[in-house]
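Shown next as structure tokens: one chain only, the form predicted on its own.
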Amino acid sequence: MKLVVASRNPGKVTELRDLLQGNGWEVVGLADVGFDQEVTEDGYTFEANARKKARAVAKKVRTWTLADDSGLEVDALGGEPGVQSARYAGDNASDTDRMKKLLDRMIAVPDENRTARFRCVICLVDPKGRAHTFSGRCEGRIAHHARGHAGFGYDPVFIPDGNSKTFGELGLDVKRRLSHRARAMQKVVAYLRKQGKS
């Protein structure tokens, strides 16, 4: 069976697929069915935003489809930047003037009241239309500072519960255990297998 990762990110078309090896699975990404259009992340929670996008794109292929929403929620800053995580500082701001933006507001704010979240939703949409959401969160704090160059986004301030380290200095291998998107994919990925069985 084929499942359309609605992503232009090869890294995340090859996690899934090897996830999903042996279990009867074609994992594709957007460029492999030709889906070239924008969707806009408008909504106002990870759910919607990774609804809208797997329903725009299994529209299409009409095959199953999987898109993901994912951000920072921090509680002093009452849960931003949620979903606006990618455009906090901006449309075309990089990862360090996000990071910037989000350590300068949190400068007061003492190490007790630091604690924050990442969360992932999946939308999985069937070749009938229905939609499946698995969800995922990861807690822990906002350094003080940005440590570690692992990761992408926000890992250089978030350290995650049972952890000194911040996920940049922890690496890619601990993330990819302990991250928001890995708790939520191995839901997905649990029931995808009992798809390809059937």
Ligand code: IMP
Contents of the next structure:
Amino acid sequence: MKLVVASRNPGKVTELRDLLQGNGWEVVGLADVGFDQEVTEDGYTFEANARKKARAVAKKVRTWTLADDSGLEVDALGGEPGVQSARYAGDNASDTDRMKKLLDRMIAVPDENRTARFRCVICLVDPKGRAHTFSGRCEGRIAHHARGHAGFGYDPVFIPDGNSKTFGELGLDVKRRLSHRARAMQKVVAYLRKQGKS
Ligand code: IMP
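For the form predicted together with ligand IMP instead of the form predicted on its own, what are the coordinates?
Whole complex next, starting from this chain.
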């Protein structure tokens, strides 16, 4: 069965292809199916954005389609940056700009109130157009300064629970086990393996 991953990130497509190998799935990306429209992420929740992207692509390809949306929620900031994680410091800002804005806004927040989590929601649309959602989270806290260079986005300021180092310092192997995306993806893979075999 064919599964279209609604992402232009070849890393995401390859990762899913590896996970589903030998289970009857042909995993392809947007470029492989000639989908070149931009889908605006203007939903108020990760669920809404993942669903919107998956549905837009599924309408065209009419086969299994998967899309994800993710971001960081900081309790002391009422859940910000949340769905605005990618645009938190404006459209042309860098990861460094976004982390600086976050750290500046938290300058007076004591350790015990620096709790936060990464969240990921994956929406899978089946060939009948039914949407299935899977979610993953990774709890932790925000550091006082950016530390380490691994990963991307807010990784240098996020300390996952049970660690004293940031994701930026811990590196990708640790992140592959603990991340919000890995946890959501494990649920998707378990579901798709069952479908592929049936
Ligand atoms: P998207 O779901 O790939 O659009 O991610 C939205 C934004 O959330 C990214 O641009 C990052 O700023 C942030 N984000 C999502 N996942 C991660 C992560 O694993 N590490 C650090 N930042 C992340």
